[in-house]
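One chain comes next, on its own, written as structure tokens: the form predicted alone.
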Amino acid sequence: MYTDADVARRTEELVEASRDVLGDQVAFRGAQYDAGLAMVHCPEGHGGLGGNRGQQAIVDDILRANGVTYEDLRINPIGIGMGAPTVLAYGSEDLKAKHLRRIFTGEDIWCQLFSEPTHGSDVAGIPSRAVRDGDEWVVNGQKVWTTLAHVADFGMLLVRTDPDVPKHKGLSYFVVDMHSPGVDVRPLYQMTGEAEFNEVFLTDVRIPDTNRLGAAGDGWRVATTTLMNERVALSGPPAPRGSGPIAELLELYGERAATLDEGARAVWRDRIAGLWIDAEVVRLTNVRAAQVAMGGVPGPEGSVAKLATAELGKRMNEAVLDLSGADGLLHEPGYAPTRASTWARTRSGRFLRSRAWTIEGGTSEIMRNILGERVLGLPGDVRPDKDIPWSQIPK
């Protein structure tokens, strides 16, 4: 078992041995993976040292102190935040060897193919089908709201493989090569002007059975692992107190306070104080969720953190836009099929984008259901189709 001191020493040695590639994220992150410092809690040989998740913070702090660019959520957000944990938990040794390193380095970008036009929150009811044909599965269907599908190399695909059992029991989970024949990705333009989401059409797409994660028919359990990790990733890493959107709001108030009358200043001080308190509560919630996740597969705490982060982000951006006045409506024109467009650097763009936070990765309504049922122990929603074979559910 590696101690914290061992991890710190190995990280310092990695930085010293990799001085010539510190500015090359792919090369450096490859060396980091090989040294077992990519995901310290993972087994040796798979980017880790068999340690605990808390030791990853030691690595991250040392890398940042040495000026290493370290932005997981920009390099490969879905791959690192959701794909890697799922492959690690359910993938064969061949799949782990093929994908984990390239996920971490960002050489292979990943996307998540769950939601469909007729089934968003009720993912278990999806109609897209995969039919076994020898050592392959033939997939037909349509996915929607697939983030980064237009740049993805691989996707996490959930499809129905047995329509004659209840909906949760007839799903299977695959890794699909997004460059396969029959995969058609089409952009969905948002009100922000960006096109980071897509619809994906799957027509007679052939996937080797070796690309299956978990047993056939056990896709819902595998998907739950992905979703739990997604909600922890979307809530973001614990941030320093007073940082992020609340810092922007405080800075903006400092600039605008002199232009407000005494009554308006009093109202804004009260509003900002309330948002600061809420931001600190959310920050501590994210810290707690991250600590729980260190023990293994994330639990409902990640859903609670995701709900709180999304709803607060929406209110925070509303306040920024209100305080900005007409200046808050300014933006740069044009469409950009990327998550890092000029819109992300404008107040109006961040305001519009914040609306999606309460939808993507599970709606706020679904998060409240999880909070009520799994944390508070309240009775669950009525689910009349839970035990009915999917093929017999009225469509």
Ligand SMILES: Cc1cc2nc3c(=O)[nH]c(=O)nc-3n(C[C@H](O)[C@H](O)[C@H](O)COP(=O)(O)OP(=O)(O)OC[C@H]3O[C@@H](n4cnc5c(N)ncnc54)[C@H](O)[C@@H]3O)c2cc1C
Contents of the next structure:
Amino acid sequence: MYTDADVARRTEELVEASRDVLGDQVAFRGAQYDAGLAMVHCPEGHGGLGGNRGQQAIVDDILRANGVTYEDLRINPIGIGMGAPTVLAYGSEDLKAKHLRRIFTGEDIWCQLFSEPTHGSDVAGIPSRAVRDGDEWVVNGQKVWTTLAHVADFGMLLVRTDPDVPKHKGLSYFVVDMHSPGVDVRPLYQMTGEAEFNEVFLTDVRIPDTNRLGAAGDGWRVATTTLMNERVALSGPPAPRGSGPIAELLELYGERAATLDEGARAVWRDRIAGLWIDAEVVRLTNVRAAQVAMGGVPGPEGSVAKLATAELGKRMNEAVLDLSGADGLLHEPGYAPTRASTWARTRSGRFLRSRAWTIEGGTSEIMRNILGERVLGLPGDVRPDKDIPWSQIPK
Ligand SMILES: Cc1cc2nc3c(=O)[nH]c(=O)nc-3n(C[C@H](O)[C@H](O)[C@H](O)COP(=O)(O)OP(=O)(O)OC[C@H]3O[C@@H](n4cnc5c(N)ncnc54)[C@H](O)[C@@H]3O)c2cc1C
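Please show me the structure of the same protein in the form predicted together with the ligand, now that we have looked at it in the form predicted alone.
Expanding to the full complex; the earlier chain stays at the top.
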């Protein structure tokens, strides 16, 4: 068992030994993985030291103090936030050895192939099929809203392998090579002007059985691990008090206050104070979710944090745009719609993108269902199709 002091010492040794590659994402992060400092809570040999998630903060603080720039969110958010924990929980040793290090360095980009045109919230009802053929599975179907599929090397694929059992029981989960024949990725253009997610058509795509995560028919359980990690990833790490969008709003108020009359200033002060308090409550909720998640697989706390973060984010961006007035609609010079996330550079881009926060990774209504059922113990949602074979559900 490594103490906090051991973790700190190992991190300082890593920095010393890698001085000349600190700014090189692949080389440095490869060395970080090999030193067990990539995901400290993971087992030794798989990027970790078998420690706890809290010890990662020790590593991150030392690296940041030494000028190591993290590009995780820009480069491989889905691989790091969702792919790695799922491979770690359900992958064979071969899959772990093949994927975990390359996910962490960003050499392989990952995407999540769950949602389909007919099934998003009710993803357990998806119709895309995989049929076994010897040592392989042959997949046909369509996915949609697949973030980063246009640059992805691997995807987490949920498909139906047995249509004659209830919907949650006939799913299987695979790692699919996005460069396989039959994978056709087409961009979807968003209201932010970008196209960072896609529809993905799968036609006779062959996947080796060795790429399966979990047992055939047990894909729902594996998918749940991915989704729980997604919600923690989407709610983000706990930020310092008063930082982030609320800091921007306060700064903007400082700039604009002189242009407002006394009545408007009083209304804005009231609105900002309310948002500040909500931001602090959400921050503390995220701290609690992160602490619970330290113990292992994240639970419903991640869904609560995701719900609160997304809804507050929407209100915060509305306030920023309201206070900006017409200026808030302007794009900064140099803004160009591209297939990369540039929305964050403009106020209007952030406002438009924040609408998606309450949809991606499970809508706010679904998060409220989870909160109601799993935290408050309220009666469950109505699910008339839960126990009948999927093939008999009216389509
Ligand atoms: C920016 C963005 C990125 C995304 N990236 C990915 C990705 O990388 N991979 C991927 O697989 N998917 C991705 N998605 C898809 C996302 O997971 C789905 O959009 C989401 O789960 C909702 O599904 P849906 O769009 O089919 O809406 P629907 O499920 O059709 O829902 C429509 C409305 O009905 C409500 N509703 C549905 N069921 C219930 C219920 N039981 N109780 C109460 N209300 C209900 C919903 O809340 C919603 O308001 C992304 C979505 C967005 C917006």
